[in-house]
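The chain below stands alone and is given as structure tokens, in the form predicted alone.
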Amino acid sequence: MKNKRILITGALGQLGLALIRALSKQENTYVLATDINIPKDKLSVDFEHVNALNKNRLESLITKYEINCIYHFAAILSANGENNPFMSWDVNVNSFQVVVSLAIKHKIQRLFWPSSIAVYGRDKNPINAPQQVDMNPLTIYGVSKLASEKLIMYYHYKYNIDIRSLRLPGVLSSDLVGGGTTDYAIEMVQAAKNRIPYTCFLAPQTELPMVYIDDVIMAMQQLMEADFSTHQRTHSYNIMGFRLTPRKLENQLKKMGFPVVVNYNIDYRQQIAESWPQTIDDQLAKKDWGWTPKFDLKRSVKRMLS
């Protein structure tokens, strides 16, 4: 795409954080950041004060800005969403819903919208989980995000239109939004950072897939440019970069310098844990669009640190 006009809703959370810096370092691309809160920094691109499920304010945005591209991330997270399961499914798919929308009647080239882990149920299979295998999600932001997938296939055959998804595992970053089972690993980097103890809510042995966020970002990057005009394309496609235990964390944190002191206290977030899978296969987002994460553990955690 040329002269792309992008809108980010959602755009303080960490994927709009870390998009927003990759975005603006481009040419001849213009970014319009919007959210339900205000930003506490200056942000590098043009911003809107604005809810997601408000389809006038959005269109109007849409109009005036002359949009052409659509980064959906508004959400309530997985731990967040277990507390209100109803306003969970509000946000989550009724504002895909004003979205996609709003992207078929003005004709909105192409849109990102991501997808989880999540959709697993505990009936899947934890190693190496498939691209494509039954799902029965335990928890609303499971069920909010398997529903829409289901929609991204239908509103593709019926509208035609271009929805282009991932399907993250947890993500490691700097920027701690809250909200999401996977956040003991960012919360425990920044202890260690700050020489303070962590108090660690997932059990020690609790194995989970990550993926540092410019990987996240780059997969973004290249499934938004590529061709599938030669053919067929799946509508979420998994990703992963490596998969970790809070002990492991707490080990490599260790050997590289920063004796962080870890304890354990397990809540509600170990059920939602256990039941997504420990591993998932990636192989189809590897074989369609070149897929290759370049951040390991090691290389994660220390661009975290400095």
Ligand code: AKB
Given for the second form:
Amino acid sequence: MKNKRILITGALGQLGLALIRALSKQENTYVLATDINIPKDKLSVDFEHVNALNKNRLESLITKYEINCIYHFAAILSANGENNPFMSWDVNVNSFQVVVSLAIKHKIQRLFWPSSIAVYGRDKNPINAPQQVDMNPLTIYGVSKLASEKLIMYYHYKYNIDIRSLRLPGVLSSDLVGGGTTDYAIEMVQAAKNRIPYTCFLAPQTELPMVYIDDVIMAMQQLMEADFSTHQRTHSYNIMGFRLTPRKLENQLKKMGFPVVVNYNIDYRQQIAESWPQTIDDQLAKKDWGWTPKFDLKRSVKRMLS
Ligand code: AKB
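Any chance you could show the form predicted together with the ligand after that form predicted alone?
All chains and molecules follow, beginning with the one already shown.
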């Protein structure tokens, strides 16, 4: 796509802030960040305060700024979702519906939306979970992600709309997230950096797939530019960088000279983590558009500490 005019919803979250940084460096790219919160610091791109459920307001912004591409990130994550499942469905699925309906109406050329490993459920294959398998998620977040994955297929078939999606594992970055089950990893690194003890809400051996934020941004951009005119694509691609447990992260931090003190006080998030796979199969992303993660655990932690 030349002359991209991009709107981001949920732009003040983990994915949004990293994407803004990456897009700010690109030529021929205009970015409008939108969020339900107000930025603490001035952003390098234009910002509009908007709730992603407010269809009229989003529509007026799409028209005003001549938007031709949308990244829809607004969502309530897995752990927070369990505190209010009805609101979580509303925000996650109905905002998806709002954005897709506007994208169809305004002939938006391309739309990106992140799915999650939360689509897998307790009947998962814990190791190398296949791209396609029976899925029975145990969280409202997972249910809403799975429903939206199905909607991607349906709207593509019905309206031929180009929605592209990654099924993300836990994402490591320096921006604090909030409300997710994989957040422990970011919190532990922050605690190590600030030389304060950390109380982890997952058990030490709980293994989950992870990826570093720079690899996610690279994957998003590769996927958004990929040419699928000659081969079929799937509705949401699994990607992962490495596998991680809280104990492994603790040991990595100690090895790097950060003697972090970690206490374990397991809560309801343990059950969520146990319903997710430990690793996922991302062969299809490698084959279809060249997914190649560059960050392993050591490199990711080094970057987060710097
Ligand atoms: C969460 O923990 O809720 C998210 C996710 C895995 O989608 N980071």
